[in-house]
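Form predicted alone, single chain, as structure tokens, below.
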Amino acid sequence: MAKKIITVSRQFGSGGRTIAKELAKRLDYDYYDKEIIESVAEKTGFSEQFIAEKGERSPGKTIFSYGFDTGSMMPGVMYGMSANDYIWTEQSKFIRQIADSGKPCVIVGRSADYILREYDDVLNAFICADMEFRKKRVVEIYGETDVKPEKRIADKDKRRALNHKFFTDLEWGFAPNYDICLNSGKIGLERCVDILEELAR
């Protein structure tokens, strides 16, 4: 059976976003990545930067967990939820709306694999790669900073893993939690797209 929805989770620097975008193009599927952040920002009143950061961090216990965002207006009614929970709830609603629309799509990150776990026509992929491959891509794409690329990668992956664990109680990147895991550093980004396209069809 053809898969109408493909979720792509990825290690930082593995090329997962590039793979997902090319896959959507080949299949002529809608593509959702930053579009999710934009929609949630519009709904909640939080800034896109705030939502992007909260979406990849484990909820904390500081006052900033409860809705204060110096870069945006205060959201409306949060029903007593923390900012993290409120953003997760609205993000989940939007992702389900995408799925319920019936239009084939590729969704990057945002724990979409878990949010759509009860849907039958979903293919969940995880993209990984060795550190040397990822270090090279991070520097090529995002440039050099004062922080070494391996630390940037480790910090980013740790935040994603903690956030995923908090909301799903599942281990981010643990192979049995996905339908397929691909090592882009070993087989290349193009081959990853080929494999996912074949599986989707």
The other form holds:
Protein chains: 2
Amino acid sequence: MAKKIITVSRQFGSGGRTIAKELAKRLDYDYYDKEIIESVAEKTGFSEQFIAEKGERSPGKTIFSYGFDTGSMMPGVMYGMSANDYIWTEQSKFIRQIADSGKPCVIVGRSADYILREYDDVLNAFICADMEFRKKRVVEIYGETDVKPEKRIADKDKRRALNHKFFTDLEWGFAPNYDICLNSGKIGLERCVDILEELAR
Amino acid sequence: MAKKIITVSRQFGSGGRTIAKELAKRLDYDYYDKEIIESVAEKTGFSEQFIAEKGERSPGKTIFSYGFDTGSMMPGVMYGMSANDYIWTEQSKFIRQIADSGKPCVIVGRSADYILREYDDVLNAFICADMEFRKKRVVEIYGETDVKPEKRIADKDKRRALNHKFFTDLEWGFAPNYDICLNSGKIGLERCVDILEELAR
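Given the form predicted alone, corresponding form predicted together with a further copy of the same chain:
Every chain and every other molecule in the complex is listed next, the one we just looked at coming first.
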């Protein structure tokens, strides 16, 4: 049975986003990642960059809660709900709306695999790669910064893992939580797309 | 580049062994799992069943050490080495011998992915599946016992994970530790073989 929704979770610098984009193109599916953020941003009045950052920041008590002054800033926010909770709730709603629309799509990140766990026609993929491959890619794509690429990668992955764990209670990157996991550094990005395309059809 | 060695790690009841066997057949590669155990058993004089059990029993201080009386039972065993350490050392040697022989092969379990981490032409696969799929399969293949299938599966997986962690310091089933991970329950055993065959060639 053809899979109408493909979720792509990925380690930072693994090329998961590139794979997802190419996959959507080949299958002629809608593609979502930044779009989701923008949509949420539009609803909440949060700045787009703020949401992009918060969306990958680990939640919990160590993070400053924005709940206390949400009354005026964010219409519809429950009193005491942290910015992260609010983003999660809005993103989840939006992702389910996409799924319910019935239009086939590829969704990158945002724990969409978990959010759509009750849906039947979903293929959940996880893309990873070795540190050397990712270091090279991160510098190529995002450029050099003062922070070493290893550190940037480790930070980003840690945030994604913590965020995922907090909201889903599942281990990010643990194979049994996905349908297929591919090492893009070993297999190659093009071939990853081939395999996913084949599986989706 | 064709992969000469394919290691298959797997959750209990996921059909990983069946996939590995079929893959070896299609590729005309040698196939190892019980063979490794037998070979070690032959060298050590350990009973085959004892090694099969120990090979998946979690190591460490909670397990009775056989080291104290190895002098007479197991020639070549270092004084104080536990049975698990000994089995690990002998299996590792044997797995490297297989790899060094240059004959293409599929190796199931035994942390062969870690043991052969320095080798270039290895493809490391992990096969998993949902609990419902595995419960059904375990009863079909191994029959009913007094212990419920969920419990048998959880125990076996826990032992494999602990054993792997103890000897390799790596998380068993964590996607970035493999080249490809497949959910056989979702993808189907036959299709898993197709994908691995395609990747290996």
